[in-house]
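A single chain, nothing else alongside it, follows as structure tokens in the form predicted alone.
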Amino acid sequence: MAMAALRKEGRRFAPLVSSPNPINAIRSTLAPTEEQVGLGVRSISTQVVRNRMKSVRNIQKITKAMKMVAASKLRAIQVRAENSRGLWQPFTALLGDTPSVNVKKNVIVTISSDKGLCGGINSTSVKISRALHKINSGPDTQCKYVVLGEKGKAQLIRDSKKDIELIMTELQKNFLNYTQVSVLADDILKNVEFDALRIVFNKFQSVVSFLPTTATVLSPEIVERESEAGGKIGDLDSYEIEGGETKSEVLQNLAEFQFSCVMFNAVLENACSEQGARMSAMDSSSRNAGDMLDRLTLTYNRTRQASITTELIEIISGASALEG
């Protein structure tokens, strides 16, 4: 095999020795390139820092046009979302806000976004379900869940399956109204029995601060049951009924109205404080990317330097051999 190959080497120097100048054309041969020399050993690794460089410029593009769209939408639902809060409060006002009221049929509704990278707010909103299905499931109690949201549902479905009884999404696909969000509230109310209706949401505070909050809407029937037990809902007999309406059709009315209106300022506050928690996220991604810039652009220039001096270091050491 060492004679073959050596023959086969042979061979390919043969044309060469039979040139005018054999040495002169062997050195060439076997001197690479600029093209070689430029994908050799050295420059890989300047090459591959070159690439990642690349992409991390390139992801800081992506995460400061999110933020820009972020703190677009943010300042267009900021404003609707505080003016929703003048709906629900003349209900909590009236028929108060009970989470501690024992009923037999409780329904979680979640409410999350669709889309993610946006924080924690999703992770949030489905921990206090959890621990308010934990708080409210019982021997002789039921606890099911509405969920609102692709990443609600994505989390809860994992273990809870057999517990949702209605699953809706895609809720700012379009722009949100309170005629949208009245006709999903009109949906829950026909598709699933309940006592009381817990509304979990992430109320906003700030660009960088939402509070989890949660809301309790009673069934008609529970209302009248307190109203008769007292407290505060037992003012409800001061007031007085104008109409042919009785007492529980009014109390429908208001438990219908009163939970469309809860819903809108819940889609609307979780909705801003998505988008505060997108824009905040979005702005710490693009300064992380601008200190990995960073380091990787030293790693660059340190490579490059190293593989300059080495071959400097190279060619002064062939012109000392070959003056010596």
Contents of the next structure:
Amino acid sequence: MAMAALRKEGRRFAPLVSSPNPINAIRSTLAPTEEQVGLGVRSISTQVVRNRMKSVRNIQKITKAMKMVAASKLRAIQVRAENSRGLWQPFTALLGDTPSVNVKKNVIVTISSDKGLCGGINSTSVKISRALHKINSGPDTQCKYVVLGEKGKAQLIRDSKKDIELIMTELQKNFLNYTQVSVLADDILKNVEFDALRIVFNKFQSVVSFLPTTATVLSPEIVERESEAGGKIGDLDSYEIEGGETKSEVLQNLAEFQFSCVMFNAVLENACSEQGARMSAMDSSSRNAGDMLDRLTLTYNRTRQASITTELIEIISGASALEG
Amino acid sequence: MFRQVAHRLLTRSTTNHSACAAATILRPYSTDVSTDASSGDSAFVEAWKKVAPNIDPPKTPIQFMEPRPPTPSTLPSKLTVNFVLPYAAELSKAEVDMVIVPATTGQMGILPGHVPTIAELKPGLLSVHEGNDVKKYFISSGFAFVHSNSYADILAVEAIPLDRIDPAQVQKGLSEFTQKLNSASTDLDKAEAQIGVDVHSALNSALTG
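Alternative state: the form predicted in complex with the partner chain, after the form predicted alone:
To see the whole picture, the full complex is given below, headed by that same chain.
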């Protein structure tokens, strides 16, 4: 009778017999398996846990592979981004850096990635763009967006749809080079009226650190205005202008060249940051999957041991019932 | 046993971080990211804090650049040249005696102590003179800035050392574009053909001259 009682309670006491400690965890994982298997069937199925383990293992493999791919892409593009860093420095040396300039027509160029799974860099760029928009939109100033990249477009189109002038996606389909970026810059310059262009991107500092940055390019009229007002661009007048018919023509060419150079560097840096962020996101994801797999393995072993113990108890109680 | 364990730990850590290490090898490059300079434009930071106090303000390019030295009181003996292209920094803070750039108004020589200038460049020959050494490049257009502290920044879209140019191709290109110019109908076609002719004749004169 005691044996019969034990048999009935066998399902409940088996985990107690096998491992005294994490009772609650076992009960919660066992309960669904029993329901699935139904009444009358004694063996506890490890199938569910095994399926979960298989899927988690597959996900771990995929994220590890994505990390390796991102690492190799990063290596390739990092060299090019670093080589292009010398390109914008002469412009900043000549014209200074004026992010706090006060102009009527602001255009914010937000650079984001096309593909996802790259951490928080796109959200950061969009947050910075929105804050810049708030700073620069007032009663007599207007602020428009030019969005590069699918992820930025998806986020900005939700609440600033009417402010978006131009959207460009699939930049990285072809190898990024200066010609492509200068065509892009030409497009923007032709179609968008601006007094100041504010380019928002993530600058690549290291594999784990990306700094949101904003670079400002002023139109030639504003450059003239600021140089007359003094301040940072104050000594632009002391520069002799060689070439071109008039000073304004050369300044126009200068502004356009500056925009395409700064855009080129920005696009490369953002692509670098994207690969780096993807690397670390996939790395933490595979690590999480590894942890999950460890916990599931423990659960699986406990389930397996519990079912063995149940079988044993049944056999023993059956045998002892026969004997006595 | 401890030696073995230590060795295994060492190899394990290097293999784990090999991808990261490869990506961040410390190699000395001139275009390093140095978070130097001031904490940026204070007016901008103020305005930012009013609008978005919880988000850090973004960095601006001036924070990543080494500040340029001020104008010296005496004439410096050497010219410091930065010659940059989109895909490389050809010369970075190179101390030279003279550079000759092909400005749109003709060949312009830049010596230490040159007046500050912004020069637009046309396709032509750029030569860098250092002592008895002369390095010649053919550049497509660009800009040249000369600052009062004897720093010269030359930006070009493409630059090729002269010995890599094939004279036969140049001649072929020149005749091709001259033909296109003669048969061009629209303004755009004419302009494009004219550009081709200009570049090829500049190449020609650079190779011969």
